[in-house]
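In the block that follows, a single chain appears as structure tokens, in the form predicted on its own.
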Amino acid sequence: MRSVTLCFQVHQPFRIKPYTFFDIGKQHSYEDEGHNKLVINRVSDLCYLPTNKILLQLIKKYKGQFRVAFSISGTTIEQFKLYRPDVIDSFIALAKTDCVEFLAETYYHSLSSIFSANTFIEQIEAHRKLIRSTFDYQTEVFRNTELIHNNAIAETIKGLGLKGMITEGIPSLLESQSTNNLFSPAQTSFPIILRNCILSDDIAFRFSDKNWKGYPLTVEKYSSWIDKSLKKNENATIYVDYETFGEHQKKNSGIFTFLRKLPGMLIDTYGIEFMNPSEVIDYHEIHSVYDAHETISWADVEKNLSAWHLNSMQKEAIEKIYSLEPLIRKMQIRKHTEKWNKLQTSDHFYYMSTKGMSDGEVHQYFSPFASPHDAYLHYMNVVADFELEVRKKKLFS
């Protein structure tokens, strides 16, 4: 059997404002609620909703051959409750068909894998509960924030007692096998599914791309380069974010029409199946080992952790927000976790890079700031500000 994965990631970060050097001490919200409500209605019209319409169409007409994952994190779910609880009501529906697997991830889509064990698995239990809570589903796999990934993180993740996870496929660390095997890390036995990332950017980023050799990139083609890719069982994960559709890629650009084709071209012209990632770890056997003893991710060319933690500014709003884990610990209230937890969401790192060139105008891309100087100068300035009032509250307590 050779079969395609098809699994999508859904993130949208609570955004700070601009909160000045004068602010700190004066005023304790944080959260630019205008722009997140702007970005979640914008998304959600142009992607969330005729997109999931799409594959709930998709799902039924196929009557559960096409299948679809999605790993989304629990700052969009509370954003959807806040803003377009219509968006939620879809993904339930699709939740309802049997043949959508949500997957398991860190609550706030945090760097905490790498800085904090203890927050780390926090995240994720309080991310498997809202999940159950929200879709009555019991998530089995897991995807780390931007795929980030090495063999103490996969054995962290074997011990929370989940069956798989994903990350990316780095053509180093395969030595020319081929990416469409499942692995394990180094020294435990433990599923490991790998993104095709050639598969993956084509659509994700390539797909309107005037000056790219394979462009246009139809259906025809597309479905014949994964069945070129696929040896007999073996399967390719394409994995995305959700919003190339109709968000990155925009709708005139054809992204839907191809989406809308591309399960009939695979499934009755190539007798190629969908399985989704829990389905995959059971059917495949895992065909060697990943050894990833350094930290890799999907993000950009060098496929690390630099998007988030390179420049000293990077390094020390990083260090900081973290520093204060042990107060937050002792503290234990509520309201001052839940901050603690928002600030350490990876996008706030990610608009402080100075990468450069096309890197560089993603990041900018993303980034609700200026420049990466004012996204650290804002941030410093709010975990300041946090730092104060629960240090106060401490004192009067």
Contents of the next structure:
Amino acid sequence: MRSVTLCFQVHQPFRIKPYTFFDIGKQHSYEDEGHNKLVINRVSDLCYLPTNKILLQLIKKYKGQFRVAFSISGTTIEQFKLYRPDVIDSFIALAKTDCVEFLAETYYHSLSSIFSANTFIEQIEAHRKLIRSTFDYQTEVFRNTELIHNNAIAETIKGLGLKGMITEGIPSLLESQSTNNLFSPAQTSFPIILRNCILSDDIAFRFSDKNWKGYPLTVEKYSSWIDKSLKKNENATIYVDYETFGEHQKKNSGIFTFLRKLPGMLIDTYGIEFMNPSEVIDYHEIHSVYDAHETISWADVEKNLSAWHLNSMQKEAIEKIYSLEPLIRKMQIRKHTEKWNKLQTSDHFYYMSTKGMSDGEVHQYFSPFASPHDAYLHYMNVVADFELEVRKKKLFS
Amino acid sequence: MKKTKVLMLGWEFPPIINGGLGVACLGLSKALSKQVELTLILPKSDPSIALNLVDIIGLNQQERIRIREDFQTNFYEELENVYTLPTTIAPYQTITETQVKTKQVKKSKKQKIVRSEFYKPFELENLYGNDTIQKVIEYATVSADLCMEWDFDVIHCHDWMTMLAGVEIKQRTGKPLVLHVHSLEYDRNQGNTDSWVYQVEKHAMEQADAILPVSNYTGNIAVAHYGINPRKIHSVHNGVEKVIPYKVDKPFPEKIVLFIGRVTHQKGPEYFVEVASKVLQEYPLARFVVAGTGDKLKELIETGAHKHLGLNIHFTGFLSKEKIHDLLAMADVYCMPSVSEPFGLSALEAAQFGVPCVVSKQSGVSEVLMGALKVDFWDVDKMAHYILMLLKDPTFAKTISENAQFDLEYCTWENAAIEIQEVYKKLLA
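Mind giving me the form predicted in complex with its partner chain, seeing as the form predicted on its own was just shown?
Once more the chain from above appears, this time first in line as the rest of the complex follows.
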């Protein structure tokens, strides 16, 4: 049997506002509520609601044969609840079909897997709890922020009792093996599903690219590529930003029609099934070792941590926010812990990237700031104020 | 006694200013106008600004200007056929401009400045930009023609943008030429003497009857690097407009060490960051604030991050005068590590707010602000030491700040005007 897994990352950060030196010590709310609301509203109308509607129709039409998985970050769910409860309702409707799987991740879409082991575990637990209470769904499979992964992270996840995880399929780590298999880390046996980056990026990045030789990407063409990619008993995991549908790839690109027609083509023409990640793990045997001794991710050309932790500003920002951890743990003040967690969201550091070329363009596309340096300055002013708040008692006593 | 009639040629003037030049020009004009008859020609004047006793002629406000005489200065032809011409010149850069590119321009002998009998009203968006040189040349031709039938005793120019005009008017009328030097290309361009602007400055200073640098420091540069006769040089230190100082309570316990100015090599911002790093090791309860912008800003932000100072060094970008005052009202130490500073008005402003100053010896203001701590710009250890003393010892800080108050009494535009008048007198005697 050959199958396809469709996974969508749904993520929106709490972006911080332009926060100047003159705000330090005076202004203790950091979020740009106006901008965040604007983005949530725009993406809800352009992407989340229309795409959810299409998926629900497809699930009903194919009576259990069409299945999808979501990873929705905690910061996103919070913002839906704040600004767009109707989007939560549409996800609940999908959850009720029993054809939708929700994946576990860090609540704050953070880099805690790299910079704080304790926080990593706490944020995963908080996220699992949130998914349970929101969608009445018990998560079983983990995916880390932007598919950040290494052998040690896999060990931690195994220790949490999850049954498997998803990460990026990197050709150099695979050597000549197909990405469409189930793997395990080096030291321990634990199921790892790999994202098929070629098939995924065909939709996420290249769909509207008129200079691409695959343009225009028709359902027929794409399905034949999936067919070619899959050998017997293989599963291809297509994992993209959910915002691909209607936001990154605009409606007039034909992306919605593409999505509507894809399941029928795969199921009816090629006999390829849809399987969710937990089913892939149940159904398939571990094929081989995927030895990620260095940290990988799905981001940028390098597919490592360099999207968030490369230049001096990113390193300084990350160092300073995690340096507050002992104090936060000692104080145990909920308000502070929550602010601290929100400041860990990886997007803040992503905006500080000074990479050029096409990666730089992607970073800038997402950034609410005029430049990486602006992003850094405002973030550090916020952290300076936050540090003051946390230390206040100590300082003035 | 008959009042001296002064034809003053200015470039920046409030509210159209880019840096200290416009502020100084206004302060001087106001003070001088009480003693002399002053006519001031500006490339662009804002109708909102009018001074009681100064006749301000904005070329942009003029109706058609008639050209009567030929341009007499043959200076252009003296220049070599090929010279290096910056495509963008912003002598007082405040914008985060990429580096000034230079390109070789072929100066064709056939191509003369197009002259028609009538000029359109003088139009310009900005005082600087890609065509600064063109603007400077047009300003020279238009203002020279404009003033031909006016009655004046002395010509007084401010910086290189108006020097061509001054030289031209002197050639036509024979009136004495006074050059007020607020800043020299040698300083702005890190010792480069190869540029057109440098040539203009050198030529004009050679032609001038008197040169008024804003400090001995700048006067010495004119002598040492332009070969100007020191007997023509009379330094006239800037004054400072009186402000009523106030205090603002800081919303945090850390002390503030302040840098104000363009973030460019000339102002030495990288020394400020290095000093910050040294001071914070010993005195962590401090915030170092860089107020201003410039071509070195991004690099400096990254250096601060690299040195792990992210939470204690803050960059505000360009700030309004009001915000600068608010900062001064909070600051505990003012630090001016300029590599080369013709004057350094901001140190006087800091002193007005009672902020103790650590200033570079390579500055004009160090000649008048006796009650400031002085240090070579490169001596970061000493600079850090002084700042630490000021942060740790409030009594010492108070003494330094009080000493400066005596100096401020002499730093007025009125005093500057008196010195200038003496120069006029000598020239007209």
